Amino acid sequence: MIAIVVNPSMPITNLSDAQIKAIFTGKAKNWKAFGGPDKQIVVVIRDQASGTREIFDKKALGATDTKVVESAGSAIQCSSNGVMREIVGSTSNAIGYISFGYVNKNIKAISFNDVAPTVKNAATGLYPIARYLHLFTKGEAKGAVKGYIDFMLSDKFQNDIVAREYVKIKDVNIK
């Protein structure tokens, strides 16, 4: 799941898809238009090679394989979720997006179209900016590869590692 995040001091708690598109494409430039302070919006995006950016562009901005959505020309590009968290957390008028597992007290995750970015909302398909992570094999998995996949799907790994910050595979209920 990818959460839209702002600095904790920002009073904004929800943005619609139209508002997100306006902000991230540079059409909207001031938080006042959305009920925030009279401050310039600082847009922070991931770099072109980021899978997080690819999913955000598709699911939040409407990009497709043949339609690219241009980001705001003044957007700050960063190379990782950690850098995104640092920039948004230290810039009072910033907005960005981050893998849900990286959300902490230094940034505030906001709702998208009145749906909060929660594990439950992602698992049921209600929160739309989410994705599956895949493992691929050439043919049927065997040996160490099968052992690795079995470990990744084990209750121990799912409960001790995945559940801390992501959606456990058995909790995914998207039809």
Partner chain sequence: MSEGPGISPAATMRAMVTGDRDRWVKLLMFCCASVSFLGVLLIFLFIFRESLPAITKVGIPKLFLSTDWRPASGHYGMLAFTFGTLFTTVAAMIIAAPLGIGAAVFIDQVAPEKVGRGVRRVIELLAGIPSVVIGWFALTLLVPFIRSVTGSSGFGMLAASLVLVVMSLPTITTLSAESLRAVPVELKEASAAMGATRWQSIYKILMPSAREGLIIAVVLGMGRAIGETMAVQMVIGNASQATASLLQPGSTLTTRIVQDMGEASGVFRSALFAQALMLLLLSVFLIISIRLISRERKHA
Given for the second form:
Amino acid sequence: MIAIVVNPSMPITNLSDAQIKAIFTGKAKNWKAFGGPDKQIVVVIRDQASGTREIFDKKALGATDTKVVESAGSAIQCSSNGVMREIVGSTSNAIGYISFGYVNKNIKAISFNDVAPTVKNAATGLYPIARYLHLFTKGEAKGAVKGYIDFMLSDKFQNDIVAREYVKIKDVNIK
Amino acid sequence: MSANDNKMDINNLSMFYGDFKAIEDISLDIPAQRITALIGPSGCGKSTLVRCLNRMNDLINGVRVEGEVILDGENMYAPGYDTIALRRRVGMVFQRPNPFPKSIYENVAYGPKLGGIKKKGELDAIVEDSLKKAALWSEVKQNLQESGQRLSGGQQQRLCIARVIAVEPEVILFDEPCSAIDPVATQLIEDLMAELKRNYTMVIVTHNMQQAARVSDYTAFLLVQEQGEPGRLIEYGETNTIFTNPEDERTERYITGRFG
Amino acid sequence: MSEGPGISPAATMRAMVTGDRDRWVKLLMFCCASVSFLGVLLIFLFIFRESLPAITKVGIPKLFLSTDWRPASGHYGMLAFTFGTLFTTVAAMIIAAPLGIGAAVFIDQVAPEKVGRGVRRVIELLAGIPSVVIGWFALTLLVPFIRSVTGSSGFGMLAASLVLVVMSLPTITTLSAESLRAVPVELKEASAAMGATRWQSIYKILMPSAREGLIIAVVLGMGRAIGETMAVQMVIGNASQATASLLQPGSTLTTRIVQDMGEASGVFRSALFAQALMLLLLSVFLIISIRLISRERKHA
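With the form predicted on its own done, generate the form predicted in complex with its partner chain in the same format.
Full assembly next; the chain just shown is listed first.
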């Protein structure tokens, strides 16, 4: 799942899909319109090659395979979650999006359409900016590949590793 | 020769490049409005000596001077002496013609401009006057804006003389001024020096003894006796005497071409 | 490739034995020169060929003269990046040229020989630092500094220009010092003998005498700045807008290429090659201007 993040000093806790779209396409330029300070909005996005950007553009901005939504020309492009966190965490008037596992105290994840970005909300499908991470095999998995998949689906791996940054597969409950 | 007629008095002058002593204990008077020639074999320190007379050696790292050079009653090596002002009073013409990569006009106007003269009319007059005194005016008056470096070697040297004259010095030092130019141009420069003698005190370094005999009133002979020793003054006197009846045997051997 | 065409070892031996070595050395040199020449030519042709689809499909005006860069919806205007390249380069030169020439004057004219040599070594060392290191340094120190002083994001044209100052400074300084050293010592002496102070000599004689060399130093520094990629990409913000504001994020041609080449295909990819073509044209332009300056110097 992807969290929309702002600087902790930004007194904003929720933005609607229309507001997000206005901000990320460059139509809205000042925080004042959203109840924030009278400051320019610094939009931070990921580069073209980023999967995070692809999902964000689709699920938050409403892009489809045939209809693209162009990000603001003034948006800062960064090429990793780490840099994203660094920029948003240190720029008081920045907004960006980040893979949920990277959220820490330096940045503030905000709600989207009044839904908080939590594992529970993502698992139930309430929080929409999320995706499945797939494993692909050539034909039916067998041998070591099968073992690897079994390991990833095991409770130990799901509890110890996945739960730290992602949503466990058995928690996913999207109607 | 009374002291009053001397423009410069060189007293017990020695000069060192680091640890190496280039000239030692030279005492010599430079009479006003006369031409004094410094002669001697290559490496005898005559160029070094002449460069002590406007403190050009200050530009070289590690140079140290002992003794004094009195100009109009003041020691130019005294602490706090203004070398910038000194060099405007004691001009220099170098071995190789070295006009600036600027127009003929700007070459001559360089010194006056440094001196703070800005008015075009004033500068024009100085440029014309200096070029006339350097016997170059008639050759260049049509193309004052051309680069000074496009002139012939002899013309370049006269341009350098004009450049020096433009700051109205009292003394002009010539460091082998004709060694890089042809005989006809040399003749012109020598005539020019004779002309300038009325207004300026001049010192010329030359390794051409005929030239020294032709142009100078006084001649000083310098010599390094043994390899590695400093250059010393061997004999100094009126040019006529030095060339016809030298006191020192070494002077005689030199001017008759038997060594050096 | 290991053997030249038709040159057998026996023939080579015979040539050596008969003292015909010159011809073989000449041939070898000719081969080396040909390889370099052909390499350059091939790069040129390749880039041109790869950018052809964009040139034909998008058209020259919309490709080269438009600032509209939205590749996902088929807009491939590169002008914003060409402008970014020129803007950051010129901004960098405004600082680097006086700084570099000033340092050169210091090294060659003012400082005691040992100090001058030391400063020179340090500046040459700067040229050897990989650009990614300088970029990282700028990312961790310069960008936060700009951010805290200006309240902007810190990323943008200013950070990029300052990085380019660092990148081009060694070129400008060493070449300027070289051309100052080439000024005949007689000119310096003549100026001093006219009663000029050291500064007057430097300003009125030395620098004008070295003028062409100093200009060439700056132009080569520009070449360095135009081509710089990694360090700039890390701090410029990589926005697709055209901006002349120092605090706004933007892109240069090089950073746009490296930012987008990973996922680009089809016309998008070709449009990036067209940007490479633009870069080549800028370099060619610089090289021609150096030729012209050198020719002027020879005629002077």
